[in-house]
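Just the one chain here, the form predicted on its own, laid out as structure tokens.
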Amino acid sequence: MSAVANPHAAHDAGALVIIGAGLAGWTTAREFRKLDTSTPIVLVTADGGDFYAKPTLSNACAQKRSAEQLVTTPAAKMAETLNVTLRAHSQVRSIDTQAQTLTLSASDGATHTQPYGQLVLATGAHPIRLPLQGDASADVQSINQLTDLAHFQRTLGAAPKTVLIMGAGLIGCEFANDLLLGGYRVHVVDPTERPLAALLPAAAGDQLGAALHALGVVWHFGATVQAVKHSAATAPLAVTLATGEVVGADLVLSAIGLRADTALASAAGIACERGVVVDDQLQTSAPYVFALGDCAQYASAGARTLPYVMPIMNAARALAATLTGTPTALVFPLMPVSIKTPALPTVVAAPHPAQPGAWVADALEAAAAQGGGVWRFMDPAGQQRGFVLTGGQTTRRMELAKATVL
């Protein structure tokens, strides 16, 4: 098993031990050790642990960049920096929350129970993968970690390749830029009406997906993929919508959306729903085990989910304050997302999905006029509650924030 940097914080059962070596696992040792500099920390992470942005992920190609090069911290330098016990290539086989244990395995089968005084869950998120038909299914591909993106730039060579990208959502959208910027063929299928249905007011997803369409894209909206299959007639690949079209590719990728990993919170008897229930001030049902990030259930944003940066920031601040002693709620402020959509860059900032009200444009004629538009998300009582900006028009960012109620 693999152990760098402060050995015997191991054994030591008043440790915090963290589960996931992603933004949310590393943030909160982060913030922690700004307010705890001698408490023994244990990460422990399935894969070997090194920092990178995820949101990096969906621009690497346009950029030419490999996985490797992605890596902004060497894992060995975040544990040397942050006095942390990294526990590599280790998987979590349970969590006793009754002996506040835990039972790892490593790469080579040699088990170990870890104890923590408190244990931090930062377990992430899978993608969300359909069945499908066909004798290609099983190479349909997504990517999540650095290790899918290596895999997927591995398939795709240097010779130009025509993707299909099952879903027209936020990382679909980013994909579909990416590897037009880079040379490459896309179609994107979706059963939806048009990019980013769920998030953006339709003019606003329209505007997008013309932008995308100008670039290259090829879309098929209103349909699903059903089959994948081999042949030689189309492309290496067949993909068969439901409409009955069938289109050539190379290689499918899958971007539908994320589930949360509940998988270790759930077989410890840990409460989850559509993540792990957390209330605002991250814990969760267990004494002494807290929850962020993708695969946390949030009750500061009425038991949603958020897949975002901006909240794994928030919450790993109030974390490590609450983990060092001062119990402290989660508030999310605004948090807008910028889409990485250089053909067309957007800014959302989503309402509540239960918030009533409708989406109304400003003057959309004269902000096209100056590149983009400007949607406000008002309430019945005429406050503004969100808001989305494209093109030139991003650069109202804080102007809109500042109008924005919560």
Ligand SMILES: Cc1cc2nc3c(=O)[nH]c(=O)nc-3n(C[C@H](O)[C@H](O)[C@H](O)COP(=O)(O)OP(=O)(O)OC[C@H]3O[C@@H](n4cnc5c(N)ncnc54)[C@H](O)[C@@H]3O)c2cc1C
The other form holds:
Amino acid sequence: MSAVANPHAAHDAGALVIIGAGLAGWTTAREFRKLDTSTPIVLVTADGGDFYAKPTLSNACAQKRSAEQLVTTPAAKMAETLNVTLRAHSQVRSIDTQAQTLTLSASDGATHTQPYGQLVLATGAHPIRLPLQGDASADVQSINQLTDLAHFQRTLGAAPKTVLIMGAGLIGCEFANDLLLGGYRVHVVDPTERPLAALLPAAAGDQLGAALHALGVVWHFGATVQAVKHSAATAPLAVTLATGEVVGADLVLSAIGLRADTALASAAGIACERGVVVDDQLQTSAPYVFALGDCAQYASAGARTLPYVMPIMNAARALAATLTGTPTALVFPLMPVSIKTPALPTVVAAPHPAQPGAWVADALEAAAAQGGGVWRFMDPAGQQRGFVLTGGQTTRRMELAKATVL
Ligand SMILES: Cc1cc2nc3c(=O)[nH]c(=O)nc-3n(C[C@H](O)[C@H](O)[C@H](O)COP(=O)(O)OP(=O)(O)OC[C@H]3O[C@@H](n4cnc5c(N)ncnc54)[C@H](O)[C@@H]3O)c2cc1C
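If the one shown is the form predicted on its own, what is the structure of the form predicted together with the named molecule?
Up next: the whole complex, starting with the chain shown before.
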């Protein structure tokens, strides 16, 4: 494959180049355009570039929506509205931070060199894959983009079918609820003792576990998946757990977590830890290179990744100001996350993992009588540092947010 000279090279030398057409990439382009209508923006993405809200992946089934129906704005319309040159179906292979260029493989197989004035990495995260035994282990699916959902829906076909979900975290619980509402049978396997064990106080996790069980989830706690095999007996798959139990399923969905996509940055010598390391202005260790979204590890969040929508909206606004000449430190507000489990709606404003303190339940019986619960994370000085609301109590989100100290 030979490198093809870019006819726009001179014009693009001062361009803002964004890698990734997820929420982080497109929101950065939108915020930038509010402040600067003339600097060229080039957005390079491995996918088609259609705009959609990724959270809708985990409630599409109940709403009987296909992957195509989740697209809210087609790629071409996004590019036209924001005056962006879109290079869709183009994989960025490498970044040269000295020369300020990227090398990308276009959909036609040609290799292009793309110069940049400023570069934004918005490469997202990819699902963690566990090495599993069995002749069907390669058939285990994950859903992190539109094409994954399309593949999943094609494979699954019409209900009733049985889906085994690996992982009882946020995404595993959302898919469990969604698939049940869509008419499927659902098993969930997790090594902990309850859903969302890392995020919720035990009593809240138990409430969610009971609500999803009442809807039909078969829980397998304290267990991990060891092998996935084709089977005539439990057709079409036999899933062997470390406990020795064998569960029959039509499809296995892995929801055990995401890992920030740092491959490109790392290969370019840009500092990466759990994500691409950025300072409070979203600058990476390389000049003129910035990062945000699921791929970033934010100094503003105490060196954490924050793989949610609200951090992206806040980061994109601050970044656009910095990119257009007003260096702006990103300060995250409190950003509660709504977990899309209609069986028990749940809102979480998690404290920083290093925050000392303990979860305290608000008069649990009274709250339960109103259908739900309230938990506050209290530090040793008696200040509220986080909260969890379930059921009918989720309407109190603003009140609890106001009482929380960051
Ligand atoms: C099922 C599900 C449900 C969710 N629900 C919620 C929710 O309810 N609330 C909430 O706050 N958050 C939720 N999230 C998280 C939220 O959706 C994500 O934090 C957010 O969408 C991530 O956006 P992003 O742009 O950083 O990454 P992505 O959307 O992953 O985009 C990454 C982009 O980078 C491109 N790319 C990567 N590498 C390259 C390369 N080398 N060359 C070219 N292009 C490249 C990809 O093609 C893609 O366009 C959910 C996530 C999932 C998976």
